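Below, in structure tokens: the form predicted alone, a single chain.
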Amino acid sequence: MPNKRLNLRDIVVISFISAVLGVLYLLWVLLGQMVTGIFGPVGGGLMAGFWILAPVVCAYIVQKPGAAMLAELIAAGTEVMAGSVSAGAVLVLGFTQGLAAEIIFALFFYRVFRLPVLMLAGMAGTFAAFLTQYVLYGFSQYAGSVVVFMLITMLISGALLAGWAGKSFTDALVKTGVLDRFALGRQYRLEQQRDTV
């Protein structure tokens, strides 16, 4: 039975990936502000899934308890250190988004990491982001229909940007062999061996 505790190698790769994404999160804020300025808060909701990439990608690679939560906390911390002007809100969002994604993986006992589960984790992360921002940023000021459509676009973004795009990126990465010492890499190599038999 494989060890399900995070080891040093897991933590190092989670930290590296999350730190890179944390910097990109900050840059994504600027793009998100532009999109929101043009298309309003509903359009801005389509950007939300990008901020859930760290927990989805890292959990998919490592496939152990705590990976998603740790990844999003590191990404949020990196975003703050990189110069975010909303440090408190970023850290709170990092916690709630990471926790939401972690809960989804826990519901499947950290055994199922197929596309539907990754998309569900992305949606859970954006749903947590919606609830957190509703409280922090006063989404109640918007008309009810706007709030509903914001939630819908955020959920779609979570499924596509975090779930589908996150899996697609990671699947391309695993083919290079750099992830062979992690759960996902071992699974990929095993499938390759079966296909050659």
Given for the second form:
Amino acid sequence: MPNKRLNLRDIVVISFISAVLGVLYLLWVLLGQMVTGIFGPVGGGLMAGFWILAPVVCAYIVQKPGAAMLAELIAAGTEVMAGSVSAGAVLVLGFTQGLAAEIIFALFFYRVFRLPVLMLAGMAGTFAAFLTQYVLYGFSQYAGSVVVFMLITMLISGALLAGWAGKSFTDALVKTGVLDRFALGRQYRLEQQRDTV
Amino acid sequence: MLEELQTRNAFLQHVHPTLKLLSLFTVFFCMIFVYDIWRPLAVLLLTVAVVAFLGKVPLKLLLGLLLPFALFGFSFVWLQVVFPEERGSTVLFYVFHMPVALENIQTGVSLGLRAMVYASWSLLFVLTTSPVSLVMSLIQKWHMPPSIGYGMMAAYRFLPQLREELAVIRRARQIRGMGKKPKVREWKEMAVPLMAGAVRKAERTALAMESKGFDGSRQRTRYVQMNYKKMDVWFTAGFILFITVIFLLPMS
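Could the form predicted together with its partner chain be shown next, to go alongside the form predicted alone?
The complete assembly is shown below, putting the previous chain first.
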């Protein structure tokens, strides 16, 4: 049974990955704001999954408790340090999104990191984002149908942009060998050895 | 330019980052219950004035940064007019047989202004707080584990290198005859080497930290001490007055 606590190397690697993603989050915000400004929050909902990439990618790599939460908080923190113009919303969202993804991984006792679980974590993340924005931006003032439609687009986005794209990206990253000292990399090497024998 | 603003010798820049963070969350929380136009407008104008005068941030820059949020805020207005929870009774005019009610415009403008208030307070925080002082105060006052704090700062310092790494990857692609610009479909070919580089750098950083005796414990001497000062009392007093006048008094 490997040590399940985050060590310094885990934390620093999560920091670097999340910081890079945090910069991409920031660029995505500009894109998202343009889409939201033109198509309204419903169109913006389709963009939402991208902001759940850090917890999905980091939890999938490290496979330890706390990785998802830490990743999203650091990504949000990086956005703030880099000068996000929506620092407050970013920090609140970082907390709720990370927490939601973390809960999904905890429900599977940090043992199952297959595609359905990662997609579920992505959807939980966008669901948390939806709830947070519902409260922050007063969605209760809009027609129920619009709000439900927005939620559906966000859930789809969470499953695809965070869950599916996140896994596909990380699987490509494992092949480079840089993750060999993490849970995911070890599993990948073991599978390869089994295939060659 | 951001760094120059964050370290300017002005009042807001000297206020303790944790207090600014706390005030930011308080404003967010208080705004949730506001659906009129005047209070968000007052808060927005006041915040812009405070950042401009007490933070010595050029007004032009401030308004320029808020401009995209006006567009974002406007989306709340039209959404409220077209898809309201409850259509108002004071119909002003018709657009393609759709009644436009005064009440819905009011709610929409209020929600739009709320988004701009969030943005202005975020700017108050971001434009006057340097990353180092933020992380240092979180470690010293809010019990952030030092390994996370220093890890974050190391990652933040790495970010400027990203652009360079991206250029290297692009040139490597070019030299192999894979074309000048990668297509959107080929995003992985850029993203994977970029992230692999970041992971390698992170592992080396972690090793360097450990080999220099960093064990993540709190018992260490610090060059930067983030203590509360007299300014912080003034800031807190002013903030409590502001919250009371704008949010608490109208309720009673």
